[in-house]
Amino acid sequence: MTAPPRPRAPRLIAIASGKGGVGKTWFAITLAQALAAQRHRVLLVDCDVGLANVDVQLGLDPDRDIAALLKGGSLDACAMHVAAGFDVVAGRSGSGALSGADQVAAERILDALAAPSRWEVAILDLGAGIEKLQRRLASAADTLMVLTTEEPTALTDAYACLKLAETDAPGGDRRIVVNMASSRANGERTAAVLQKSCARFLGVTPPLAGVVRRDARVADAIRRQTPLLTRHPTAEAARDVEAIAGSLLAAVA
């Protein structure tokens, strides 16, 4: 008979843009779906600062959020279960309790998710904007996914964000993901923009995850409060960020 793996930490992967309005919480919900349907144990953290939604567009009324968790409580004690089928720590939302002391909120975060825990995997949904809570826990993750649309502030702020990671640790894995792309074409050009910027003035190339296909669904079920894979699960954006999830399963494995 073979004994169950033993619980370990789980990997991290951070979800992250620099400019706010590019869909980044719900590509972490939608990923963290994904994942979690590909039959792997993830948890879904909203480290957003005073602007966190996880809960709202998952039409959660949590009892519990992050606030405990900086106070000493477990992972365990302020994840919530979804139907969409992985755990959520929700984040506080007008609240001054994740800001003030940056490096001190960092820390307890990544001191619980660095204990063996039942999850494989866990996704920080960072709020938008280079603060330094958001860079620590950047720096900290496994995967930095970095989330721009073909709009050039968004390529400016995503190049920022890139730009503060490879300062903060140098060499790490970071990927790039075109979200609302009017084609998948165009997102791909949209990455290479990004990508020869990084080149040149970074001396990296970060891989393109995928592209995230504009889809008027995605609306609806934002809308609707229910994640897309549940409502629209033949969507193109469902299918993008299945595939994206898909090239994520052997850094989770």
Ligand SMILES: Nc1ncnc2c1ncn2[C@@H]1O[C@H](COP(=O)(O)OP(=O)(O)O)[C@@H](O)[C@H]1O
Contents of the next structure:
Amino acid sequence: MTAPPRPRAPRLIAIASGKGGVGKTWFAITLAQALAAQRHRVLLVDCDVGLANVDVQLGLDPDRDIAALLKGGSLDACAMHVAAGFDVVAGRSGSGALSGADQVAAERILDALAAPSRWEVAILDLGAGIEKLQRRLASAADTLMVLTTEEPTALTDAYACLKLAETDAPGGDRRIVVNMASSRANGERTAAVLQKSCARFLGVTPPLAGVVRRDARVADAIRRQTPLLTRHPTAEAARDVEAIAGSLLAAVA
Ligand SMILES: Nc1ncnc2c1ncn2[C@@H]1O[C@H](COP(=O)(O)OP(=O)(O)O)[C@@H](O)[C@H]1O
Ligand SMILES: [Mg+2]
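With the form predicted on its own in hand, show me what the form predicted together with this ligand looks like.
Every component of the complex follows; first up is the chain already shown.
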């Protein structure tokens, strides 16, 4: 008989962008559900402390959250299981939101995630921008997924985000996701523009993790506070995220 695998620290996958509103939270949730459906044990941590909204998109009414983690609570005590098949550390609960989002908070979150646990993968939904907390989490992640849309402003901000990441953790594993793409081909073209800037000015070419097409069913699912893979499992955007989930861990296994 072989011994059961020893618990390890989860692999950290951070979801970032320069610009807000590009779909980070939605993508983080959908990726978590897709990985869970592929039989991975997944923890989703809402690190967007200013605008915590994993709970809103999932229709949760959390009774515990990341603030408890910062007060020294364990991940186990702060996480809640959701019907979509994974666990969530909410960004806020009725007991109050996290304040003092600083370096200490980042180290506390990273310490908790560095301990062996029952999760194989921890997905960190980061806020927009370049606050210290977000920056530290982004640089500590095993994989940083940077989201952009086809809009020039999103693209410029995604480049800035990749540049900071390269400064903080040179040579790290960073991948591009083009969300709300008007077509696969247009999404790929957008990624190529970003890759070209990275190659020219940063000397690295982050691979394209995938293109997620714009899909009206995403907004419908969010309005109903139900994950897309539950509400519209055959939606184009659902399939696109499933494909990303499939290749994400295959590449690191
Ligand atoms: N693939 C998509 N197709 C259509 N709409 C999308 C898609 N991804 C995200 N959205 C829309 O973008 C909005 C913002 O998403 P959100 O996850 O809150 O972004 P962020 O966390 O980056 O601020 C959502 O309310 C949703 O309606
Ligand atoms: Mg968000």
